[in-house]
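One chain follows as structure tokens, the form predicted on its own.
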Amino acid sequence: MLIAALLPLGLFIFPLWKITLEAPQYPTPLGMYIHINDFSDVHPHDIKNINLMNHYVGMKYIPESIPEFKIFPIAIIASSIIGLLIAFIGNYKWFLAWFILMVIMCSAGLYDFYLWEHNYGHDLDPKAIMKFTNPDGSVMGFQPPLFGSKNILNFRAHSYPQLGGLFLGFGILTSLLAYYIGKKIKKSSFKIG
């Protein structure tokens, strides 16, 4: 439960999650990075490149900074403290109870994020240079997928979670395992006493 608890603190170091854009015009991809804390440019400018290809179209610059950066790394601290403390507890009923909270974290900011990225998408000024319309007639959006791959006009998108969204992950499932392994010396040991 100590490696599960210390595991969501490596998105202090790496990004969480990467959007790709692929374009023909785009011979290098354009690219950011989310970090837990900030976006990044994946090669130099491609966030202004992002913005200024998106002012066509009316979607909003992507902002220096959300809301959402200042309360994720309080989260993560506070949620690996109160890992930290129920691994020196050593109750193996406790690290279920951190798993699901995990669990409920993650799912919450995964909502999140697809709410902007919903917003971002579809959030459109009406005096946008370029409009598109979808075949039933309405305005087309440019929302990039949650998770995976997806076709918007001739750019292909792609978005998945980097190196700190892998460590938040295994530590999640790093908990649920000690939990199994607990409960399994718990049996063990009671049927032997």
Given for the second form:
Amino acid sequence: MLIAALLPLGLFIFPLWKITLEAPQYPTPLGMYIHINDFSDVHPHDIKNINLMNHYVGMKYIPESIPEFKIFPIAIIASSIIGLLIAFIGNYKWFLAWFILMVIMCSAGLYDFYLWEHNYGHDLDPKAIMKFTNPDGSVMGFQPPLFGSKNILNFRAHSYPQLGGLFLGFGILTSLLAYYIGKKIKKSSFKIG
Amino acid sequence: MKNILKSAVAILSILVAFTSCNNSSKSGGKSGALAGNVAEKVYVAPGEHDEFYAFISGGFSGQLSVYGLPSGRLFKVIPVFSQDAEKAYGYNEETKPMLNTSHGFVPWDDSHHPDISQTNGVIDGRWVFINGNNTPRIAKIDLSTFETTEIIEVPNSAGNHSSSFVTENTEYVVAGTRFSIPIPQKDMPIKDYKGNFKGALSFISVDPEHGHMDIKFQLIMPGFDYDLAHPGRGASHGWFFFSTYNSEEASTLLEVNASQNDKDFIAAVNWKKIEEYVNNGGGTMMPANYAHNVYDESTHTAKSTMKKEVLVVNPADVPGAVYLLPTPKSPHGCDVDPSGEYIVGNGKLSANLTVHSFTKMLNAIADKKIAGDAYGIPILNFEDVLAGVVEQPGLGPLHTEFDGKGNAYTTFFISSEVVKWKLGTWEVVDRQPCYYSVGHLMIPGGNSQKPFGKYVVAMNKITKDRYLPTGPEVTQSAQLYDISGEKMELLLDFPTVGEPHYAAGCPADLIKPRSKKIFKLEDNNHPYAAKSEADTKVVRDGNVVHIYMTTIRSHFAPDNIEGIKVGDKVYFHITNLEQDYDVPHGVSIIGANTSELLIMPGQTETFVWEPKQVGVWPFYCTDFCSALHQEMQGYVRVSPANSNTPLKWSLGEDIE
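Let me have the form predicted in complex with its partner chain next, following on from the form predicted on its own.
Full complex below, order starting with the chain above.
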């Protein structure tokens, strides 16, 4: 459980997520890392160049900062502290509680990410230089995939978790594991007792 | 089964037919470049990179062109000594100072001998140096940007031809004068040439960090014509060898009068000795006037400084520093093999090729075997320094390069061929024709201890019928030979820019990883840079107007300007805000009496516009930058000289 509580802190070192845009004119793809508290370039100036590309279809600039960058680190630190407390003083049932808490938090985070992506991809400038419509006549959106790969006009967009995200995921899974191990030990100790 | 057998036999017979076809076409006396296997050797598939860079001088074009080998594809023409309207070199305010000289702005020169910088005797791929022949100058091209970043004028020099060759650690780039002149210049009868005219050999030091050039000293030699030069290397490092002609010191009808002596000289200069002499206070500081032009990558601007003195050294004052090696007959190339032992004198009017030995030269000097002197400079005996002679290899030897495997390759202008011969045994191994009248040749890494002996490029002066005709002026050309085997094989003929006078080459991997993609906007220290659209403005100072403008896909900021008047001098300072690879923007305005600008990402460039007519005049992006390139435009309103139209500028909204 100790490991489970500490692993999410890896988010402060490694990026959570990465979005990559490939196109013939970009033999070196454009890419953006999403950290727990920041957006960053994969190669120098990538975000600037993504903004430049996207302004043609009326997408907003990727903001310098978003409120989540303040909330997420606090949430992760808080949950790690709770996890640590549980690890030292709690019993295995609390491990499950922590696991559920983390799953809810991550789901909320992913949903928030989805909402932002949706807004980013659909809230287009009405004076957009190029306007594209879907076959049904509705305005085409440019939302990158939440997870996986997708073609958007001349780009192929990829969206996958990074090392920080994996740390978080493993942390959560470890807590579940800790729960089961804890449960087993408890049972066997009952037998002995 | 029978069918399979039949078809197999059919395929086999076709293959045999093709193979024999190939053989017959080869033996048919044609170049052999038609053979499929030859085409494959120069084929670089789309998207693939060449193995070598070749920097081929443009001769009278004044530029340096960059090719790939083995494909022969042209990548870039680097403007060096001539204005280039395409890149605004010598037209924009930033690079005009690059072409400043003591004679004022000189927009053209004759670029001759590129040489790549070296460290420890091997090519390091940092800079290319090249000489301007007509108004003596040495330029340095930075191979991280492929731009000319420094030009130094060479005083006391005329026809800067035995240049610009670097020593083993790029301690010096050396420039020798072709024409001897009065030093200092003065008004005197031409017929008094003999004994009164002098030839300056300039040793220009190169700063190991930033490459800045400075004339360390000039050796004031007798009034011969100094033709070509090469540094010693290995054991002969510290020496420099210069070929001379016109040791007759004729000043008229040189084709006859400078061809009378049976032997001219190769001058061997112990520059280490002279360096020590001047470091200890030797030499005379003489008044001079020459330009030193340096381009600063952070301000994207060149600055020209006039230098007022130069240190000169009389060879008679440094005993043992200079010796003359008799060499038949009007030698052109003066080439040192990779070991530094052999000095090849390509006596262009001689039937034989003369090779001197560095060791024998040192022995002759030690034994004080002096045959005579010229103006106090000792002359050694021809026989004492001779290593060997390549007998009757061809007509008109010009230039020799080496493959690092014990072979030498010499061009013969008159018999129009490249001849391969062996160092030490002096036997001719192979010869291949050139189309036509070959001048210099190049093996990548040739002027170093470590040549890459895979290809040789021969550069031809005349092509006649080799290409589709283009009127009286037809292309000049280069030819690529495979020299990896015992016999040379002609692989490729390719047209060149200007006169392909001389070349230097090196493996692409030395340069490729260091090639810059963009200039960082945050490092831009141009005094008129606008680093964001918020910084854009228009400032009037009397009748001078400075426009701080930016470009980014796909607009100018500002793009509407009012309040400019007839008679104004308008400076357009354009900063390209892009920070993406290969996204330059261009700009020009109707009636500008100058070239366009072509501004790289993160760079600021300036052009001047002096509007002469009232009206509303458009400007636009001249480089197809993006899908909205055609929309990248703007207007300047020009009012009468005495009008009161207020100065205003905007982007994305109507003025007022």
